[in-house]
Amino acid sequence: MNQRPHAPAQLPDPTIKMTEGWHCLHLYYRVNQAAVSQLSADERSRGRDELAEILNPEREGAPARIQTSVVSGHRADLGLMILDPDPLVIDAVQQAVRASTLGPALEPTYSFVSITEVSEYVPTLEQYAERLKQEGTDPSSPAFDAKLNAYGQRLPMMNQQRLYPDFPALPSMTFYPMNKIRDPQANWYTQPFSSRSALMAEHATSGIKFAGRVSQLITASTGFDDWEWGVTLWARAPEHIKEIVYTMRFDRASAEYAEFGPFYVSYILPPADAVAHLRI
């Protein structure tokens, strides 16, 4: 007896937006002084106003998040971090800068494309309960229930911030890309999930010590850029950046398995102040 073939499963409509989370772009520019010199005083004045408005997070049509900073060192002068559900809204900022009066004077020197995510190493409530047991907390104790309930209350808020982050009100910032290495003697991707999860739990414990001093966002870039993750750190004071990166490099997850790219340190300013700082 012939059977009728099953109807294909209903697929969601094609989209460039994320199922959950946002697209993210880090973009760095260097001022080309020769191009600046070709502009009249009126063009430079008009261009500064244009650029400040393009980068204004309150303007109509602005991305969900856009932050401006001035960059230390010779590799860049101006840094942008942009997040939005629609990657074309993000790209529109880049194209607006390029097409602006100051566009010829602003050379892109580095960019990093990524997406927000909830890492596979963030424990679910059930996994956190197992971790408490492994750490020796008695499941029948009030302490076990208190810790589990506290984590259950924090988890939705933490995941919301990972997927749809707000920028913290902190003045110093650094960004760097990173990979987990695939060395034959230390290949992260050949380790069982339980081992990787335990190493990342140790790594997270080191970071928690900097609560209030450093805020972190890790975005995923596998398939989007040359590295696997981008790490953005905001700090209450510049030295906290050095302290957290140095401290966490001693964790096995970093010491044995991490590879780091270039670091871009910058300082957050409102768009008009950042443009004025560039002395264009």
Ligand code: 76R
Contents of the next structure:
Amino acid sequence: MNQRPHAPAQLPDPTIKMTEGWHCLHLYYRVNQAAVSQLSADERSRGRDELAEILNPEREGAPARIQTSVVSGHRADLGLMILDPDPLVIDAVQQAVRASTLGPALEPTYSFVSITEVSEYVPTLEQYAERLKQEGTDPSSPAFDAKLNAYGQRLPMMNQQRLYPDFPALPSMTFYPMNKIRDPQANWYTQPFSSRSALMAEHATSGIKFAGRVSQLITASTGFDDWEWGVTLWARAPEHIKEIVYTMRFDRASAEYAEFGPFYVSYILPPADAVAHLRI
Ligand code: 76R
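Beyond the form predicted alone, can we have the form predicted in complex with the ligand?
All chains and molecules follow, beginning with the one already shown.
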């Protein structure tokens, strides 16, 4: 007899993979010099090779994306950013680092768990057409068609990059978590969608001016970590990080509604170079 007569007939199988998009983890480690000193020269040398191999994006079983960077300041020495469809493949990197010869010498200092998504504020083709009209583009003009077509061509690629991102070939990065605030006088979550959408359109217009200089990945963390989003920015030159974060603070979406967590600025290196840089 059917035990669950009212169960929907066609529920998908339970899974820890996302229906769409990837899991994402940012990990930060500090070198513990006291623990390094406990290791012999042989252990240190073997440990460096092991660590470089764990972080090698080309190795068998590597997560879909893994990037290594060297962090400025006391908050951390080594930064990892990892994405994969399977959260256990991501976690396996964390456990492999911990269980490796250098594990005792690498103190985890910060982590951030999130998922990739296409934001609800990314305009559909129809919404984009509406926006063009509101901006005064005549819907019967060739310019309107050209803009709409160009957006229609770009959108699938942009969504692919948001859900299954490639790391850009840019050498500096910063990571920070953020919230949209819920203060009585400025509560993002009580604003109607139309107002939030207008604010995010202003935000996007201000961000697009940094095309080519800054590449951004916004990952969602509501329900996954203590903040609502993780912001990862890669820059062509380090000053662009300051420029974009400063500029966007004046967008109403940030000026009125955003609060930010700690910032981690780091410089991307191939794993073996990053490990050598740590001087373990
Ligand atoms: O995804 C897109 O490109 C579409 C437009 C867009 C959305 C929907 C966009 C564009 N962002 C979107 C969503 Mn963003 N972004 C941030 C920060 O420091 C700060 O002040 C805020 C941190 C930066 C620097 C940045 C950069 N953005 C979001 C969201 C999710 C909101 C939601 O879903 O509720 C957050 C939290 C957020 C924060 N954004 C851009 C940029 C840049 C540079 C762009 C232009 C993108 C481009 O070049 O195509």
